[in-house]
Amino acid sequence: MFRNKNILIGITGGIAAYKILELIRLYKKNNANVKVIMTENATNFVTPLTIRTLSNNPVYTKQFEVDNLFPEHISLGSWADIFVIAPASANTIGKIANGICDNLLTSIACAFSKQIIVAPAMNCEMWNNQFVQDNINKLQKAGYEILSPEAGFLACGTSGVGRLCAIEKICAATYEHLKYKNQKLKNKKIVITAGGTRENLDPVRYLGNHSSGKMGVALANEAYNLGADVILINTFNHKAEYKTIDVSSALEMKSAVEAEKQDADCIIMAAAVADFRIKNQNEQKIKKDDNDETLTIELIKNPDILYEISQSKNENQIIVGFCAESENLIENAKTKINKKQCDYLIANDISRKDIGFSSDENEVYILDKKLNIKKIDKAQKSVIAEKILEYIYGEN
């Protein structure tokens, strides 16, 4: 989620500052690189220490104890992609929408020429004063984006609006700033296809496998983010910023990827299409017969889209395949993508419990034409799809 993003974090004075180290741990969990200021007063509520120990780096407090030939509110501002300052104080709010520069916080927030976040955080009261309101509309003028406090139960002893907001709302609008910075993949069509797919016995049944389509929505979560004209063909209602298409069977799904094909730059094949279809499908409901104890269906062979389209892609194509094995991966992952001579395979071992179909988490093997193989390691599918991309288009 926020891999190889920088974050630089502002703590102000305020009871509420306990709960950024939840928001560390949480930016840590989805990869970022992690660094920490924080005024005087900040220090009273929670400890450098325990901050360093979260972010695992140097946590900053002086205005002028510099180890480099940078002034620190110039090279950390230099480093962030964003800033968040959270909790902030109204004495904080104050000093920066008035140009103050009386410590590092606020003086990196002067120089800082990225997005800044801020959440206020403080006494009901005083987050409605007006001097407060209008240091508020200062900030947003300037572009800031100000997540405003919740109603509840304050420190206090009151009720009212002064709440610092949730953490993952804080977390949400980090990412929402964050994921068009890199737009590696601008001017890109990629096709990406997710879910099970169903094969219609009678208007009731239907012939099934357990795929969630999550790791195709990663996929396609992740091409966008990066800046793909992005179309998914999924087998599920999901809504979303990009195109999406929906079907059902194989030969529906056949059709939805056969109309994008054309002009695409990749095509990425992470649904899990039913080898077989009913050669007759009922169009009433197939009723139970109390005499017999059997039932028997005949099943005819799906197209192989994966085959298909590595056949009669264009030039500069890149088709990638998935292999879904409950044994011996790595020589199955081989023998199929000679078979399927697709660009890439991506093998993942449906036999463990903490991977694969309905889990968040996936551990990958990816396998190009060379048979050259690159191990992902267990991660959350978000992370594992931005891994994908990554190899398939270079780190940089």
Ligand code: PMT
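Bear in mind that the values here come from a model prediction, so they are computed numbers and not experimental data. Positions refer to the first chain, counted from 1. Here the rigid core means the biggest group of C-alpha atoms that line up within 1.5 Å when the two forms are laid on top of each other. What changes on going to the form predicted in complex with the named molecule:
- If you fit the rigid core between the two forms, you'll see the Cα of residue 19 move by 2 angstroms or more.
- With the core held fixed, the Cα of residue 332 is displaced between the two forms by less than 2 Å.
- In the core-superposed comparison between the two forms, residue 128 has its Cα shifted by at least 2 Å.
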Given for the second form:
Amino acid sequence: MFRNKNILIGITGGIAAYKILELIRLYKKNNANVKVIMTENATNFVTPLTIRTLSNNPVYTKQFEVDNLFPEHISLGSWADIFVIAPASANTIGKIANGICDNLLTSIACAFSKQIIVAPAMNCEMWNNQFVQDNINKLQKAGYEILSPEAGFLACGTSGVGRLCAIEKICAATYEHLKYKNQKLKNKKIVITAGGTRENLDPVRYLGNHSSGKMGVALANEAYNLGADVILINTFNHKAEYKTIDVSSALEMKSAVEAEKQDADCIIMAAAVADFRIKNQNEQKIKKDDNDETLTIELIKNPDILYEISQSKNENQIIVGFCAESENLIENAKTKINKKQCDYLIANDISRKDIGFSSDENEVYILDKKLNIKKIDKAQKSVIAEKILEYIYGEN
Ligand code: PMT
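With the form predicted on its own done, generate the form predicted in complex with the named molecule in the same format.
Expanding to the full complex; the earlier chain stays at the top.
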């Protein structure tokens, strides 16, 4: 979500400062680099040591550190992609809105040219104070995003509007601002398949597999964040900001891929497609006959979608397949890329419980037609997706 993104947090003096410990963890869990500055008042509520331990970075509290060659308000500002001030006290909001720079946090805010998010938290009477509201309006007009406090029980013993908004909301707002920064796949149409196909036996039963669709969704999300026009053909009714098409069987998936393939720049087949379907699908539920100890089902081969689109691809199209193997991963992947004739093949070991099917993480090898192999170490599927797209689009 935040890979390669630098998030600067400013903590001011308020009891909600303790909630920022969780915010730091959330950003870090989503692969952000986090640095934190604290006002002197903030250090009364949480210790710099705690923040340093969670963020894995030094914590900045003083405006003038004698050891530093460059002033922090310039260097930290250049480092950060976004500045999130939370909790923001009435005092700090007032200073920033009126151009006062009497500590490191307010100086950075004044010198910061990128997006600033402000999440106020204070007593409800303070929040309703006319001067505070005027200052909030000023910041809003200047392009700051204000995440208004929420109503509820306050630490001062009263109830009203003043609580820091949910940290998930701060995280989501941060993401909204950062996601459009790198648009390197803008104007590219990328078709991705995800999930396991279902081959109906009768109206009740089907042949399926363990694919959850997480790998395909991770690729779709990442491509979308990079500005691509994404079409996700999936078997689990996924809904997203980009176009999704619901399918069930391999034949339905093939029709959907064919309908979208003509003007696609890239097609990525992350779905686990059944190699066979039921030869004679039953219109009615198959009845159990008490005399039968076995049931024989005849299967017929499904078309190989990946092979067919690789055969008929346009000159500049990139076709990417996945390769799910439970043994001899690399050897089988080499054979498979030759057979399927796609441009890239992403091989993963589906015998492992910690990666592959259904898990949140994966570890893959990317093969190209010349049989060059690049390993991507075990990581969240979102990170794997990011690295696959980076590789395909030339940052390997
Ligand atoms: O969905 P998750 O739970 O996140 O799990 C991810 C995954 C393990 C499903 C994914 O990483 C993966 O490996 N997908 C491919 C699964 C598969 O069908 O592999 P395969 O080796 O059997 O097929 C090779 C390629 O041919 C695949 O790109 C597949 O989509 C394609 N194929 C297969 C059969 C067929 N009839 N038509 C096809 O196009």
